[in-house]
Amino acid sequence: MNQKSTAISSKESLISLYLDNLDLIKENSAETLNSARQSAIENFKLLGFPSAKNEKYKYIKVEPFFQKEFEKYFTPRCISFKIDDIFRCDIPSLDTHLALVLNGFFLPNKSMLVELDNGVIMGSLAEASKKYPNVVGKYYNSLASNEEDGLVALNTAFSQDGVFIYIPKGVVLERPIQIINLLMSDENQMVQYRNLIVADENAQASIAICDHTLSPSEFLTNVVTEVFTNKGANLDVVSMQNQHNESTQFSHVFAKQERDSVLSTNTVSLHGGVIRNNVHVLLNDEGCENHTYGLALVDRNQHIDMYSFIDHAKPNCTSNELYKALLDDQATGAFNGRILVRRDAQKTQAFQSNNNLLLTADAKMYTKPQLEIYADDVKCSHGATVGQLDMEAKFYMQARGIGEREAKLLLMFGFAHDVVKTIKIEPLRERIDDLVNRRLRGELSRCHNCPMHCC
């Protein structure tokens, strides 16, 4: 079978899968979610999978991952287990509002939706689309680029559930919200789900997202998250990706900021076979402040692919972007970052930096920082580095009695900590520091109390 016919069959098989199971897909979803499906599948028919000809996906071949045999479920599977017996987070001081997702479906504790005393709503996106159609309908699918990216269109067509979070006007949420995405199956499985996060005017909240695999099967995940920070809102989102080598993860984050809002996103990729992280941010009014961070630790034959697009659409906005990666063994990575400053976006300040450490001669990193500026009164910079550890710094440490291995580990940890230190949730920051340290030392990057080996 030649490459062309294989590409057609993999795309067509997913389209057929959608059409054959459309009733099941739509059965437990409200019209808010279902109304976007038809145009999305039509877009996927036109776009297909991103190819190497697409500059955004130049260093990752997407289609072969979808040619593998995966089970696809359109109703939650009945898996008998006690979550506390399988997954126990060992950050006792991390007091959070908890939301669990198992194989793409919200896993209720007592109910599918929880409304806190302060009006915060969190729980199943499918349930929220039924109970709060006006809120979900206002925001859902208004940012996702279904017309530009076939993977996003595929998610819009297939996704049935995920997490919905709404922080009302003026509410300051003291306890963080923690979303734990769990993958567990005795079969290889494809999972697609959707998250919708809305911070209304002057609302403040911190959200931690943790991705884990709890069984050794192969998993392919394609997830889309839409984030809205309305006027004066302040939102901090930290994502920790810690899956095993048989996992492939495509993550798409679309964010829109309104006047005087602050949004910080930090994605820490500790482990995973293949990870592709897309971040799109639209600074849609004056006074917006954006911070986009990313850290990746990859070894063996793992691959990390990072894409970001920061769109300065209005004047007097600031963005800071820092991505770092450490690559060992035969690992490969890519960074493609684009900052757009539109013609009317005067007084823009935009800064982008991508720094990478190659720990072996076989590791490879491709980087492409970009600035596209159409305004003249701006302060912008971008840059990238790819290199090895600082031998002079290592020699300096060894000369003061620190062993060679420990000197290397300290330098690597300091390199990574530049990103980790930006995490505002202190117990989570300390825990990720510990995980990074143990990952660099070659130890299991898993929670002490968790019986599952995630690497």
Second form
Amino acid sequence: MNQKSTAISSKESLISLYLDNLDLIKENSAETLNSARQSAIENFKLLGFPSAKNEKYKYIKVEPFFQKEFEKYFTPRCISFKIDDIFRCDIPSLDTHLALVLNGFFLPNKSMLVELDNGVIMGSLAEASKKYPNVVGKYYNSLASNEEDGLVALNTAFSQDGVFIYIPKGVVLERPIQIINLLMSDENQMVQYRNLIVADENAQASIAICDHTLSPSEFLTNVVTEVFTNKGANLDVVSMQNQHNESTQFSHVFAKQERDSVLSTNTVSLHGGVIRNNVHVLLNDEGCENHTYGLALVDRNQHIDMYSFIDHAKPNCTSNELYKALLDDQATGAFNGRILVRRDAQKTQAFQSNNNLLLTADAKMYTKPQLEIYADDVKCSHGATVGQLDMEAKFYMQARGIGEREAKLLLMFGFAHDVVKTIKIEPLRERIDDLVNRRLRGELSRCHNCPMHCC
Amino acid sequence: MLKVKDLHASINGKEILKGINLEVKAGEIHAIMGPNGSGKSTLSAVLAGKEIFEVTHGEIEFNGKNLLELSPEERSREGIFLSFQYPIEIPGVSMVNFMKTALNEHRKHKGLDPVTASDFLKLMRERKELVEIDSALTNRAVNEGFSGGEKKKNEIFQMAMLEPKLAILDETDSGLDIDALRIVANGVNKLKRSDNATIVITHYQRLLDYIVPDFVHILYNGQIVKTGGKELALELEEKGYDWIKNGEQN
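Now the other one: the form predicted in complex with the partner chain, given that the block above is the form predicted alone.
The next block holds the full complex; its first chain is the one shown before.
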């Protein structure tokens, strides 16, 4: 039985939607998630949607997106199709452990939770918190800033499921894990889910997350992902967002790094109507290394909003940020990157760079690098550029016989490649290079073999 | 091959070239010398089709075609090659990708199929030896982080890949030490054939010890004021440009 409600999603109606469906929400989730809801909805009541007065959300008006009519489901809908028939990921040499999420609910292949021989657990977050309440309970909602961001609180109040990944102590996972988030519905739909990724001491893994829309309806996604890299762990997370122009996504990533751990996140926004990506990193002990990268390709009336916050709480950590945006037509974008070096975080090395390319006179980019340093023995730098295609470089290529259009494409591709080249999983890197190339040529905004027209 | 008739060109309304006449035939090497600001680089840029220069008068004919009607890329595909005085760095675009795209555009222009991956790599290897360019360089982005000498070698390497009919070397010797100069000049000489031609633009006679010209032209104040054989370069080296400047006044 499917239950659904139609909501006019302003703040009040979301709160009443929550109250009216609380039993259903709880029933289709698990205790750990349920126990966090009450205080989260209280927070949301207090905070509401982030407004333009909120410096973090200065260039995006959040509330109007929630005022549209969306269907909201609190039970997973029965799936009557075989997922292989509609979706085949086009990264042929990428042999992965695959996890699928459909409209915010984990989509089991055989079972809700897969446990590999080496102790790796992956599957439904709700299921995991029933089976491993201690593990999930220890980490779940311990990082997400429910008290500061109304959208995060809203997610905590409503989230019922998502993906859970646990890499046990010392395990080195050779094959990457791939999470594919699919949005598919005949109706306009709002989706809120939650991912939890834990790499325990000295564990190593690579995770690729792909977001796709498989039907032309409007989608509003509000997703929170919490990532823990414990002592000595090494984790690599690549997200690829490829959604159609009628989709809106708010993504909040919260990461916490423990001693001597390495975390790389790389968010490639290939396509999407409106995308907001928040990345919060807490360097919680000495010797951490963090890499935070972002690439956005936007055109027409699309908007990309990138926010990062790197919190150097402890000494001897390194962080390295590179964000790039390429904006065409009337597209708009914003970058707000904050680095905080706390008072005892001596010997910090923190670097941030944001480069943007405007292809038309109508495209707009707002960029705001922020560096707050309270320690006195650190090495930090930040910089932002907004520019146009290099005409000298274009002429240089033309002088070698390369046509004007091709020369421009090569320049744009080169600009984007700076970010793509940081992806460590080689087949994925090549695949994303290819997608970026075709995206720039206007040939493609969806994966090659996928029969669905996402965009 | 190349016929320049009474060429006038200006930038932002300021006339730089004031009536250039030049004819280059297949198999010839021409040197154009002249003091700073005489219009040498403007001449090479106009030949390559740089749009910021406006041709106000005159004609350029290249192998029977009106060069002024062609875009920079069409000129290149027709066989004109400009070796840049200051080669441009293009971050993110690999040498391999850049060169392959350029080569295939040239092939398409000639009605040929794109080069196969193995043929391309073979050609690259072969031509790299010609200019003694470090293999690692071609694995990098175009000119990114190259030293001055490496950039110039890279220009000649590209020339070797594209095999132009007319190569214009704009101050290829500037910033080169004597060893790099020899290598670059060697590369140019090896590429010399009876059916192609070279225009060497330079300040100094030094390069002409290695690339021996058939004709030397002296460009001053937007005009070719003197033309002679290779001995003219030596005379110029000895007497300095004041000789020309003062000569003008007399």
